[in-house]
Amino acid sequence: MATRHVVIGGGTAGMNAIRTIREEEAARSEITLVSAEKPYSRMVLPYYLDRSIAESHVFTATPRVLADWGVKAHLGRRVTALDAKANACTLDDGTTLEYDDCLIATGSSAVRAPVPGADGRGVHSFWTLDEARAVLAEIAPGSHVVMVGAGFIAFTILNSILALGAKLTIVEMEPRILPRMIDDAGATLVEGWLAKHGVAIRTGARLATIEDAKGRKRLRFAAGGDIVCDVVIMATGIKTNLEWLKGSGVTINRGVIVDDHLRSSVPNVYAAGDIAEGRDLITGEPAVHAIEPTAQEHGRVAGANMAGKDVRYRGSLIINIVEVCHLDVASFGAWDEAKAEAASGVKPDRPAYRKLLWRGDRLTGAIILGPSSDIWTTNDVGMLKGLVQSGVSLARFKAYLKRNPFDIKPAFIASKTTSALLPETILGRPSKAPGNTPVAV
């Protein structure tokens, strides 16, 4: 009898797991996908918003393609209950699916600030395709858009809003923008850069209420003047979709707790992506990393193990990279570790900023920002990521790098970081072209 796999969630983690099962299995299995939405890539929604791509290009697998892959799909359906003892899950239409193993990859949902009016007309989140459609329908040239929240999600769509000809104001409760991505010095440079590009920013702003104002929206704050605008986008964070797992027998903390094979506390139940709480590559501690690279890697590792392989996961590296108005901003690893040795440099006129964080001879975190037009910015983003990811010893170069954080190329080359990274693949074997299997998304 063919092995029965159930994949719950059609996002990046789920689709990569399906691809990997088909690549790695010794005998053809049965794969059933349950997804509340047709599979699409959340990462391309900003390009859909600014009309760079058509909506048809958002989707990663049509029903016909899923059928060609041999996947039985329940699209538009949600799993409402998982019974780990019975090896079965129940859908919202009452259907019961039995499995030999299953993957939980139900991701995250947007969270709006708990203020009166946050659920009203003209107030949107930007996390799903439906939400992207709603935002696109309301923004017109000359519109005034207010984004509540100045984190990574907000900054992924900043360029798109400006490209639509809208005026943009960003309000953030924390004292600085990008509070979970860069430090004060970096945020100051980014704020100055955005101001030059016509983006208004208000930090330390505690939103009190959102009201209707003659067809527009009025935002009132605990302190400071009101803001009247046409569209409000709430970019105030996400939460893992865990509620439906209550009573399942699967151990949950901030996410589904997984081991180095991405198995949950129930051996034949795996978890991947935003919903999984697994090992942080740098700290070794359990963490939930709701980022695209982790979802890709989790899906591949879980899929290989579901296919009968023995693949261990080293851990997830925090990676945040965004480009705003042609300024690259990135951070890697433990970029905010208070106890780490740190060295930084700033060139306000470019503007450019570097911060390197150390544990002994290893680079464990980094922040970098600079104009996209500067080739050294693009090159050094990749090199800094590589130095943090590889964990190579930089003993010979540490003193130099601390004095010269803008000159990392000699250390990268001499430490043979490329040689350390080239053989490193998630599945421990050379990469394969997708062929007739699902693409990595």
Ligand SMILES: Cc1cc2nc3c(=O)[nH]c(=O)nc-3n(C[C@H](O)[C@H](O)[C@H](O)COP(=O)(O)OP(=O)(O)OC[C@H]3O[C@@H](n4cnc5c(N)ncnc54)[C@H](O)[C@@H]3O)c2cc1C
The other form holds:
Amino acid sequence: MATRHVVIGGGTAGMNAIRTIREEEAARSEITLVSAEKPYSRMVLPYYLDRSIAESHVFTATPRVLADWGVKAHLGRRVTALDAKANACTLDDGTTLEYDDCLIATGSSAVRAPVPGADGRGVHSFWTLDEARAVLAEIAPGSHVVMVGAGFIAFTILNSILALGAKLTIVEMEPRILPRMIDDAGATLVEGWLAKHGVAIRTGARLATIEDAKGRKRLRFAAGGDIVCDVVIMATGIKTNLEWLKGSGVTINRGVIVDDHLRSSVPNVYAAGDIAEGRDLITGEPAVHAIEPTAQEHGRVAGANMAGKDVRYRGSLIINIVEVCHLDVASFGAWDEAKAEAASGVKPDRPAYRKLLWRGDRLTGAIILGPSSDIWTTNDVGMLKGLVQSGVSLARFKAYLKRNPFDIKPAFIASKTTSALLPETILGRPSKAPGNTPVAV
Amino acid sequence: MTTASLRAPSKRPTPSAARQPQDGYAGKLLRVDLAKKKCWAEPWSPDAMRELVGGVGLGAMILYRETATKGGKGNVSWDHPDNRLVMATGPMAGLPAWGSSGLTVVTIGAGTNGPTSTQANGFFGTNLKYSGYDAIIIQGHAPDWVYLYINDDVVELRDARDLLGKDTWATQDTLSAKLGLSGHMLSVYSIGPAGENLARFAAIQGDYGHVASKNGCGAVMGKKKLKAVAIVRGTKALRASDPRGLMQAADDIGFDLRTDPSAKSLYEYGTLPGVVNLSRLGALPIKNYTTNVSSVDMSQWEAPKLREGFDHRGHQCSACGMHHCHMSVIRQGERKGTIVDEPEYEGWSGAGWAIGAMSDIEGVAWLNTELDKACLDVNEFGWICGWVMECQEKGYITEEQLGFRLKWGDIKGAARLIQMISHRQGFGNLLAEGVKRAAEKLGSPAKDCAIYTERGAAPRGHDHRARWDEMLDTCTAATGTLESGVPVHPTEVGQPARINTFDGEAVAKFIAGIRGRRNFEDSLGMCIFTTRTRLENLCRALNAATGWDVTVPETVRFGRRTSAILRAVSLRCGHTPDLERPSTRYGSTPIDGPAKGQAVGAQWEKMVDTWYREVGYDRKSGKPLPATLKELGLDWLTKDLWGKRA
Amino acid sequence: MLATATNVLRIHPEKCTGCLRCELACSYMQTGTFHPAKSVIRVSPFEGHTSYAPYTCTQCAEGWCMTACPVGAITINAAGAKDVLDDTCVGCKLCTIACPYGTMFYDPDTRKAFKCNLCGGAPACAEACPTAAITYEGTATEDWLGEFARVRSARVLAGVR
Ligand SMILES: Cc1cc2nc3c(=O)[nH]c(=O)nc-3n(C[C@H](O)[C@H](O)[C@H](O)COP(=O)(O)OP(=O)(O)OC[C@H]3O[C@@H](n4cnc5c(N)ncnc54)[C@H](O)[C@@H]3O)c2cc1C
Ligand code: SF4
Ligand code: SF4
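Next block, the form predicted together with the named molecule, ref. the form predicted on its own:
Every chain and every other molecule in the complex is listed next, the one we just looked at coming first.
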């Protein structure tokens, strides 16, 4: 009998796993997908929001593709319980699915600040396609949008809101923006840049209530004046979708604890993506990295192992980039490690900032800011990732880079980072192009 | 590129590459007023581009229009705030023809106090055009030292006081470090101490080893208190009218340069073979023209030997495939490990043979770079240093006068002289006035040993007593330096392939006959060496870049028009035809060597007469004749030069 | 030059003179204009203005850019190069931070990512290089620049020019 794989969650991790199973398996297996939503990529939603792409563009697999891949799909269905002992899970329509192995890839969802009115009309999260549709339906040119929270997700949709011709105000509880993506110096630069581009920012603002005000919304704060606006977007954080795993027998901490094969405490149950707590490449510690590249790598590694391969995962690296009104803001690895040795530089004549963080001779984290049109920035963004990812010894260049944090190229090349990186692959073989997944006959 | 690349590009053109009004051009001129501390962009029309092309064509017209004194009869002098310093490139700059980053400096120079056109390359033109400008026109005097910073649309005059006293290489190092830009991301053209202290043969040096050297243009920059021009590699696009045609033409030119016998040795070794080749003709200047017989084994001066002697590294100009413009790391001796610019022929001659340094090859290479760093013209330095050496030997300049004893071939002494001249210390203050003024100050017999033209210029690094064509060209050119230049294919413009260079009549006809081409080349934003192909190829490349239909005769006509305009400026500067002759030594007769006994002096007046007749200028006043101007389409100039009645 | 699917751009750094002609040719292929700021091959300077070498995508086996793309906009073309499909790319820049070599670029004008696609099998840079410092050969890719750069960065590090 063919192996039965059940994949729970058809987001990035789940779909990467399915593709990889098909690429790696020796004998054709049975794949069942259960997903509360159709397979699409959340991180493409900002481009749907600014209407630069159609809604159809966000989907990562259509029913036709799923059929081609030979995937039996339960779309719009949730798994409500997992019984690891019985090798079975139960769906919200009562269906029970038995499996030989299964993948937990249910991702995370948005949480709203716990204030009165947070669930009222005109108040939105921006995490799912449905939520994106709702926001899109409400923003018109000239609308005043208040974004509650100045974290990464808020910033991914900032350009789109401006592109729709809306007026934007950002309110943040903490004293600064992007607290989990860049340091104070970088944040100061970005705040200045946003102000220049007509975005109002209110930091250190504790939201008290959201009220209806003659068809509009009134935001009251613990201190300072009210804000009246048309649309409120709550980008106040996310939580992992774990509730349904209670009593399943799978060990859970902040996420599902996984080993270097993306296996949970139950050997035939895997977890991947936002929900998984796997190894952080830099610290070696377990961590939840709710980012797209981690979901992809997790998904692929899990998929390969489910297909019978023995693929070890070295760990995931935090990498983030947002574009803020043509200013690129990116950070890598342990950019906020307080104990790390750090060197930074600012260019006075254009908004450009670099911060390099070291542990011994290795670069363990970096922050980079620069205009998107700046040809030096794009080059260095990737090289910084390569230096952090490969962990090559930069001993020769350390003092130089501390003096010249902008001169990454010679250090990267002369430290033979390319040599270190070339043999590296996630699956131990060259990757296949997206269209090359074996198709069912 | 071979035909394989002649496919449509893979991506559609990007919006930022929106069509400029004229293909091939960036489309704007950058005007800098140092006194008012203002910089602004001036548009220039496609018609003006077609008429003036760029480089010297554009610069000559700017001088003509903007440097006249009231009434239009006289001209401002080099040190007047109204003097213009034009740093122009041209339509080919930034495009893929070899060596296409050309800088032409046009100004009223401190050497002759008359018009100048002098070239360099590196990455000036490329960086400037990708920033959106075809030329920089600088006017006024800055109240305090500044440098000009150009980064796309950010154009600023910045404080340069901390750069003062730094040599040109250190200036570029400092700016690169300060701006955090390495390699060709930043092109810097600057002056060293010689320019700051207004030495009359100060040059403008850029990008480690490229020098716009003639006629004291560095002193003009110094007078304007402009220490440097620093251009960040711009991020704009340049559109060619027919990009594939341009690449084809560029490849054909490259092919010519690699294979044509007249260009091949230049392709392989740059100007290095000049040393041995010219010594065979008696045109290698040895010890200030006192002899033409080498006392050393010439085999060590063969080009391959010269190059192999160093750890040599490429350092080409934009898009260039010539094995020219190299950097050399000195392999041995006391300066082991030092990086120097591989000297051009002119360097080996000016910092070597002319001053009697004929065996310390590393020393000459080092001295040549010291000149670049101080920003002194290597040619005039050769003549001045050789002259001092000869005069000391003969007792015309005493040890007390100079402050030390300077013997033939003394590299360290010559380096000391560089410092004295660039800082105008002691006797160096007089020498900084240039060879002609210094010689006239001392008078005979010292004066009779000095090599210069009466106009006040210094010849290039040859012994022109064996190259009368270049002597005539040097003396008659409005710019004080080669205006005709012997082209690769003289037959292309109806001249004989070869002439007897000791037949004054033939020489004069030849030099007059080839006029035009050089000015055209110097307007393209290319290098004089990478234009060593048939004019027809250059036209093809230019037309592909611009969409024009320029023909070979038109290039010559354009060049001659530019010459006439430059001459009009030089006349305003008071340069009369009686200044068009060599100094006593320059025009003397070689006493030995291959050209022994060839007396240019005997034929000089007749040569000049013939030249005037052939070019259609008035022998007495020096003015281009109305008929000549009419033929060139310069009727407006006739009015200016000859008054209404003409 | 005959292109096979396994051909790679081989860099001979000791031959590079820093003329940047490859960047001009590349930008023409990428944009239809001469626009070095949009070249995907970039010449890096090393010490004392005497050492340069072009640097571009190695078409690495992992294809970090390709696997990172959330919409599958990066594929492998006939020449074996990872290539961006313009109409699929949404311009999210994830590939630019995923590529650890710094060879994935973003064009703010088109709002698309772009990279070396080996010109579909006839790389313009190799054809443009006047000194054959870039060749297109059937060989395994390597770190062509590392050793050269190591040697030629000594002066920079020592602070001498
Ligand atoms: C607007 C936005 C912008 C973003 N931008 C970036 C970015 O620029 N860079 C970056 O790295 N990351 C970004 N992210 C984050 C990124 O999208 C996530 O990290 C990634 O989607 C995680 O993938 P995943 O497969 O783990 O989870 P998801 O993609 O969230 O997929 C989870 C799937 O599981 C389904 N599901 C949930 N519960 C159940 C259940 N009980 N039963 C069945 N199915 C269930 C869901 O419906 C969903 O289909 C962004 C996210 C958003 C919302
Ligand atoms: S762009 Fe980077 S990640 Fe993509 S194939 Fe090239 S080297 Fe690999
Ligand atoms: S920028 Fe384009 S090619 Fe790159 S990851 Fe995003 S969608 Fe894919």
